[in-house]
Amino acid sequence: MRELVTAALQMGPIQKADSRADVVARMIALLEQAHQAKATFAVFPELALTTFFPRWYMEDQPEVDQWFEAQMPGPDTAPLFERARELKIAISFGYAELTAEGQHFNTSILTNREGEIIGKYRKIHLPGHSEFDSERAFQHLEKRYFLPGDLGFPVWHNLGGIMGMLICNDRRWPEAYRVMGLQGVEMVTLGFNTPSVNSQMGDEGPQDRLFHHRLSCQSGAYQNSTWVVAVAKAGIEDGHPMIGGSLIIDPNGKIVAETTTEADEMIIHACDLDACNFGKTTIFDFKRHRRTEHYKLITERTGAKPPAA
């Protein structure tokens, strides 16, 4: 048994006026809870340091850049890394990354128990739009403020297992899980900030949003025989509600822990990484069962195209 005690550290809303120092203090408080519960790995949400700023239309680049981190760790986040190092807890969290070349990404990082960054992932499947859309109930401007990720879907050896990362909308794309599955991934972490209502279809409210969220994460876990740890930033940010529903899912696709609030909340589970082995050697033994000669359209075509009549 390779048991990894994993804490999913959901965060409640972060308002535009909240400082980085205030947010990091909340993260450290959650980390302390995880330590008290004997966790050695803790996962925080997407854009864990700020409000979900892509809901706001901005034209002034300095106004946009205030939400981004030019270094990681930086002065504001160093206390989080220091405390994680003291507690010997590996962490993963998301933030808005501004590179030295001036590029903007929606990014997640992974550390070891010594507080060293060993992995970085940049969100690939950016939802939303790039210009102001008067037809939407609210804006979702990730395509305006971020570039699509350029690092692919790597995995890393950490904490005795093989880990990968996704961010929010990535969970809806089976190719994302499968690329990591083909590298033997045993735990996928996924931070998300998901609005409680679809901005283009008001009838799709919180229950439907949670259904599709669970469906995507559970199918990704089952079809790749991997643990999935999906962690929300939730609650009402500056009048805009987001779902909770942070989950820990086992390699059979079963939810073993789920949050019950939209506030700062911890869920925890002792994840046996060896539980991945059965699926990976039977029904999802890719080497024996995959038929790549029939999958060419997956990489040759983006949009759907019906056959000629």
Contents of the next structure:
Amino acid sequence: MRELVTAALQMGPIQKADSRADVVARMIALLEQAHQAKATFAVFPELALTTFFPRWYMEDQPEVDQWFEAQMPGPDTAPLFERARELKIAISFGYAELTAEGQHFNTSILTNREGEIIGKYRKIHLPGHSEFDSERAFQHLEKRYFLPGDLGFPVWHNLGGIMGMLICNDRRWPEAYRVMGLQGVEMVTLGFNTPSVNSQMGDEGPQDRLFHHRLSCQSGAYQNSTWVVAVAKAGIEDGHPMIGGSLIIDPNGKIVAETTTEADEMIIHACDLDACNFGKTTIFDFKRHRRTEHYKLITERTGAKPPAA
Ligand code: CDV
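Could the form predicted in complex with 3-methyl-2-ureido-butyric acid be given as well, to go with the form predicted on its own?
Below, the chain from earlier opens the complete complex, with every other chain and molecule after it.
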């Protein structure tokens, strides 16, 4: 048994006017709750430090850059790393990253229990659009503000297991889990900000959004025999509602914990990483069962192209 007590630390809404210091104080309060419940690993959402700013159309680069972190840890986030180190809790959280070369990414980091960053992932499947779209009920401008991630889907040895990260929309793409599955991943963390309504189809509301979210995370877990810890930023940010539904999912694809609010809320589970072994050595023993000679189209072709009639 390799037990990792893992806390999914859902965050309620962050308004445009909220300061980084206020948000970090909320994160520390959640971290302390996780510590009291004996967690040694705590996962926060995508873009955990700010409101989900890609819903706002901006043309002025300094205005955009105010949502980004040029340093990690930086002056605002140092207290979070310090507290995590004191409590000996490894953490993962998402933020908007501005590199020294001036590149912008939607990023997640992973630390060890000493508060050292041992892993970084930059979101690869950026949803939305890059120009103002008057047809949508609201904007989703990730393609405007971020570059697609350039680090692939790496995994890291941490906390006695093999860990990887995805960010939000990545969870809808089976290839993302599979690339990590092929590296033996045992726990995938994933932060998300998912609007409660589809901006291009008003009929698709929170129940459908939660259905697709669970479906994507549960199938990724089952088909790769890995734990998945999916953590929301939820509730109404500056008038825009987002789903909750943070999840801890076992390697059979079963939900073992789920949040019930759209506020700051912890769920926790003692995840046995050895529970991944059965699936990885039987039905999803990739070495014995995968037929890569038939998968070439997956990397050769991006868009769907039906055969000629
Ligand atoms: N932040 C996201 O990546 N949100 C997407 C929305 C736009 C569908 C998601 O997959 O939840």
